[in-house]
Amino acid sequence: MSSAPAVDSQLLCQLEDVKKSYPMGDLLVQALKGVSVGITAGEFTAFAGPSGSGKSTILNLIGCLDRPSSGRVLLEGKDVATLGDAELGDLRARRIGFIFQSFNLIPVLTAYENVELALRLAGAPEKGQREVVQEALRSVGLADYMTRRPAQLSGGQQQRVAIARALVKKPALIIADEPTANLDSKNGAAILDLMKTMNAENRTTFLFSTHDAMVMERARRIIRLADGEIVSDDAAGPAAAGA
């Protein structure tokens, strides 16, 4: 077996040799079987594969929802193993937004206040913050929906909401676990078209979890998994070639 990757500083995210087992009753199922790899800043990646393949597994790990059962994650050269529970809560509300498959709004906030939410958790002054909300409400389109709850939107906005909530805080990392998964098409390549945009002005990583074409189609880079390890990494034909 070939020894883990030294750590480069210049990575925003790195794993090293990084394995994942969970207890399935008497089992222990290896969702991850020594992966190592390594993202820079600015990218717009997708990991992709049936379901089981690992891939939101590696986001999690990354997102610092999960530890690795083996192996090293560091996160701008930080190990995640060595912080505690309070710190890597610090380090997520600060460092990474997170768009889901499901939007995960709060029902009873609108969506100025549930963008609002993420700021407070962030630790954000609160001077300023009215203006700083609303801006990223007008960025994703919402300017005139901002008084509105969940309920009253489309699945597109509220995925715009999600996706405010997430850039709002100016992370370095956005994890995106399936965001097309609920959407129909038009809907789906309107976000993802978003937040490439969003990518090439902002400078934002973003890392996807799919199995969705339009994802790997507007991908700079994919990174195919099977079975818990990396089969292919490869750059994402004329996505990468526009890059």
The other form holds:
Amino acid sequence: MSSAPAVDSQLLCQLEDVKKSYPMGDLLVQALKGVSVGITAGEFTAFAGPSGSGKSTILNLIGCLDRPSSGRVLLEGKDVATLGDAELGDLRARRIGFIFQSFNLIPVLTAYENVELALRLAGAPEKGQREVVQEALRSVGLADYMTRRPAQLSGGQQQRVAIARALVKKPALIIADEPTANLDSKNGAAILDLMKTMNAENRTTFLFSTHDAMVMERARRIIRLADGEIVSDDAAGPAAAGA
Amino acid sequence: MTRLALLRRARSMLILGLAVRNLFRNTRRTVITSGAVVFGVALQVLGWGLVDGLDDNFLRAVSTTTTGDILLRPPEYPTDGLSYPLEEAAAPPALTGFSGEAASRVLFSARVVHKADAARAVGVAYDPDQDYRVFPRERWRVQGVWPDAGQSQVALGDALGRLLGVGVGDEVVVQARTVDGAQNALSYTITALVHTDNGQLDNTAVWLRMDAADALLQLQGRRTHLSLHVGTLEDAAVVRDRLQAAGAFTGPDGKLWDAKTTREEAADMLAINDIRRRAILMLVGVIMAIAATGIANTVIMAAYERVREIGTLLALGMKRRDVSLLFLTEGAMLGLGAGSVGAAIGTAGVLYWQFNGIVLGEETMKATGNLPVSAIIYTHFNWGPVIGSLVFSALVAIFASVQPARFASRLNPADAVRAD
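Since the one above is the form predicted on its own, can you give the form predicted in complex with its partner chain too?
And the full complex, kicking off with our chain again.
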């Protein structure tokens, strides 16, 4: 089942009949089978579903990490299929933040440098960079850990650095792929609450892929996938309902 | 500075910074990989310094003892340096138009006899008023004094003296043919044993003043060698050509004397050194090929180990060409870093031996036979091999990094960010 695109004048991202297939050996695996969905600015949305349902593939496409086999992916009105590698890179650098399941920090850089890296790749002016990076780390509670390398930080702290890295450039969209999967429940909840605060304070759009009930509890919208198709789109998730 | 230029500079600094950090990520592996480059570059710089030093050694040995800057011989005189036919001796040219120092000599085959012992020798008849102006003797070691005018006195090369078991004050008989081919033999007192630092002379020379040689050889004003001192070796060819064109080398009999610069005289030995240089280059080439394999292996391993990191950099917006540049920079820095260490080691060695010299042992000097080689070799530092080997090592490292860089830059970020 494919849901209709969200009707909103502030549509940040739109997928129109998007299909994605991967070669696997001699087979062609259909990861997405014609998905259409719209994401409005400021959403806190979870893509949920079992492994292989296509939730990571959707995030890859929205995050401009991959291109659809057919259909259109529009980000801020731009069809990403028409953009070259360099333009996609620019788009990712300036408009999209990523939070990964395994944190994906650069091990040879300190917490400060990891966050700064995102700003430098976004081409932010050097002037004032230090204050912005320090503020980002302060906002995730790591003011005292700036000079530590990832190996010297706990999993929860690493994910906080990743959040600061994603937020520091003030992107329109943050894509979080199973952000709590490698954290214990206490750290996971804290990370989610932090992201929710950022979402509320900055109106930054958060998209998650997850099968963690804790994430789904906090999401305002849950889009469920199975076998490459959207099977439900709960625009008013438990969090929204409770709000 | 424009915004674009600022961005480019910032990107370059970012890539450089990351490359430096990555090189020290696995220090042990980096050090091991660098080893071959360090060895290859050090060998090249040191080897080159040594062979350049051998060139200097040989040129110095011949120019300060036998050739001067330009050596003239009679027209038919052999130039192989192995035979000294006195019958080819001729009256020397007047050197009209030449304002530098000149010294004439007569070299002849001789036999030196002391009691029951005898040795083949090369007689060197010199004009003392001229000779020291072309061949400064400050660095020669003379045990005794040079022969006096009008006396039956000779000086012997110190090694020849040792061979015959003679010393200062001993009597020897010198046998030789006169200019006209007649056998002659005269008795002389040895006044000095001379060490010129030219093994050829020290092993074989019997030094006689020209007046003493006249009595033995009946020279009648003829000479076999005329040496000119013109200043630097580099000036010699120009001066020779100019003087030759002006007819300064034409003898009184109208025949043109053959004129060669020291470098031309030494061409055979210098050619041998060129072969040594090629051998060093080949050896360095093999070592650098091994180094390239090591660097390629290291950078490939780095690329495979860092797939997720590369994916993250791409996800954060790093351009593919910058990812490629990052790996090429890592390779180049590895090559340049290791090359610099190798060049520093090689340079230190070259400079040390440039000032202290490498003293060839007695056995080594014996092995050089009658070659005009100095007993001390001073290495010769020049920037060419240092810069050349640094550029070479960087190029080798960059070349070895091309394939890993291509692999890294072509990764699909969607897959790479989730790699194990």
